[in-house]
Partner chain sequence: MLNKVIIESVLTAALSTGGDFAEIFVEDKINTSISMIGGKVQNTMSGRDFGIGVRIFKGFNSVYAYTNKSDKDSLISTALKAAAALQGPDNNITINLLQTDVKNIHNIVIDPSKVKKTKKVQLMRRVNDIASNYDDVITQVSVSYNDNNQNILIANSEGLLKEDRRQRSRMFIQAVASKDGEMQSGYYGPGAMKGYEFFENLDIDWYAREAARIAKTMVYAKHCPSGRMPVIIDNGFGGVIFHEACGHGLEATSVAKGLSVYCDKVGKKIASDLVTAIDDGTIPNEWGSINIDDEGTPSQKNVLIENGILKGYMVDKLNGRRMNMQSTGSGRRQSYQFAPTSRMTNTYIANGKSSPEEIISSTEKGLYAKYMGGGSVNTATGEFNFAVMEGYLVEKGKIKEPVRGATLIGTGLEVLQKIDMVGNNLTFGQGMCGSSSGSIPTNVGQPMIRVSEITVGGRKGEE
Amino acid sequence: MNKSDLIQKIFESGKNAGMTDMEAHISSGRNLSLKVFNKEIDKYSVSESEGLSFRGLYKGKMGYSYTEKVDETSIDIIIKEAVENAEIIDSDDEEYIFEGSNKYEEVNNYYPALEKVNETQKIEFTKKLEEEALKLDSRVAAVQECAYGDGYGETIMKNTKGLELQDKNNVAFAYIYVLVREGEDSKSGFSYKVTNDFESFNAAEMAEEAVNEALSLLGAKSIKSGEYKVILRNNTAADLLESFAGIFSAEKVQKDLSLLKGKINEEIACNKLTIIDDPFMKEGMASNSFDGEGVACKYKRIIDKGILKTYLHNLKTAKKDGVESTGNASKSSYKASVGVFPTNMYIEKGDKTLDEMISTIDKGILIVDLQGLHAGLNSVSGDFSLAASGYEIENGKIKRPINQITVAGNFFEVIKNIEEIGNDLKFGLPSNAYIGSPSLKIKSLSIAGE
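Could we see that chain alone as a structure, in the form predicted together with the partner chain?
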């Protein structure tokens, strides 16, 4: 039975059980993941998987269920669970099934050339990546992780309001963690690349980036605790933005879990700061023509020159606020209910290079790595205190590496205290969203060390 017919059959059962509007997604895909260690294939995993997600209105409430056994034997249980789940919902927020947008932008996430790359080429590349790193410097003790992965996925979404949308995508990624050692001193360096174009993987370049970073941190020591002028290098600024992305979600705002409540059209950041959510960005790993509820995606400025212009909405939150959905309904997997997520979200770049930004600082710190992002920050209060490493800046130049420090502050204050924005926009590894930032010069942050 094909997927569309299976969904139709589920809708019939749902109707018999008393459900009104219904929607189903079926996602299926293939993945390859491989790792090389000491010239040997250390991990090799291939998969073919699928999942079905269902939701439907029962007595006006939305009930959800899912299954990884995508066949007719699952129909009864999917409907039964969804009805039971709908029965206990007592939120007054109205969730509904969408009839479709007037127009959808065309977005291409599928690159046929990527499907033509064979396993041997992938293994060769991964081995080469490790080899390049090992031969770069005698202090490279090991390549902790050297990984390549790719995936193909397709989704079909169908609802009883007559909407039927399909999407297919593929992507490849590689990353490398390098360990360098000098005497008793060990340091790690990391680099990664995510792309739709296998030809753009450059083993030598990736290896060099990771090795150079690790080597430059050898001999790092802590620094005296205090308030310092800080540059958050692009990758760490993106890490921080990603960790606090939830503050822009209308869902959080409406549940009193975001301090941005009531701040629309108010100045919440320095006037140099513009944050964009662009679902149509070229090479954007979260690019899409429609969101998790089938609403057409939209380009938007979340913060425009320091002014908060909009929250991110799905249909439910938009209805509650009396606005239009911004096309940010998330459906991170078939196991997830509909939430709110950004797409390709980034801080608009400025015009200074990182070196130029460094040259303006007499005494300060350049942060190149942040650790403990899942634990050392409070996404509600904006407070963070994170293990970090980087370099001391003195008289406009990098003086020495620093580690075993923490950098602490508050995100809402950080965005007010941005003094300069770099021109080096970089995106992190994609997860539910794809988030990027250029390097940011911050007036002051608390550093704890010696």
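Compare with the form predicted together with the partner chain: the form predicted alone:
A single chain, with no partners or molecules, comes next.
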């Protein structure tokens, strides 16, 4: 029995049990992960998964269930669990099944060529990445991690209102951590790439980036505490944005977990800042034509030149606010209920290079790494206090590396105090590859050092 027919049989069973509107998702995928250490394969795993999630209205309440066994033998238990779930729901929030949008943009996030890359090629690339790093400089003491991974996913979504949608995607990534040592001093460097195009991986370039950064940090010391002009390099700016992305969720706003409540069409940031959520971005890791509820995704400017224009909505939050869904309903897995999540969220790039921004600072700091992002910040208040490392800037030039410092501030103040935005937009690793930022020059941040 094909998957569409299986879903139809589930609907028939649900109707017999007294359910009205119903919806089912079937998601399947495959992930490969490999690591190399000392020219040998240190880890190799391939995992496959498949699951079905179901939801339906029973006596006006939405019940949820799911199963990993995607066949006819699961139908009865799926319906039984959804009915039982609906009976114990005590929320007054109205949920409903969506009948479909008038138009869906065509989004291609699947690259057949990636599926044709064989395992030998993947292993050879990963070994070469380690080899390139080890031969670059005599001070390279070790390659701490050298990894490659890729994944494929497919989703089928169907409901009783006539909606039937399908999506498939694939992605590959690689990263390397190196350790360099000079005397008693040792430092780490990191490089990564996320792409749909295996041919775009360049082992020599990635190795050089990781090794050069590690070498440039040798001899790092702390700096005197004080207020400094700060440049957040693109990767750290993206990390910070990812940590506070939830403030734009209408779900958080409605639960009083975001200070942006009641701020639509108000100026909340400097007029140079535009934050975009773009589900149609070419090669975007979260690109899609429809969201977790079957609503057509939309391109949107969350902040437009400093003005808050919208929250991110699913159907439930949109109905509460009397607006249309922004197409940001999400299901993190077939086991999860519907939430709100960005697609490809990023800060629109400016026209300054990183070097040009550095040249405008007489005394300041370039931060290239932030640590403790899950423990050292409060996503509601916006306050953060994070361990950091980077470089001291003096008279428009990099003076020396610095570490053992803590940067503290408030995200809502940071976005107001942006002075320049770089042209070096970059997205993160697979875990946050949907968030991107260029480098940001900040008027002032508190640095605790020596």
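Rigid core: the largest C-alpha set superposing within 1.5 Å between the two forms. Given the structure is predicted, the values throughout are model-derived calculations rather than measurements. Numbering follows the first chain given and starts at 1.
With the core held fixed, the Cα of Glu348 is displaced between the two forms by less than 2 Å.
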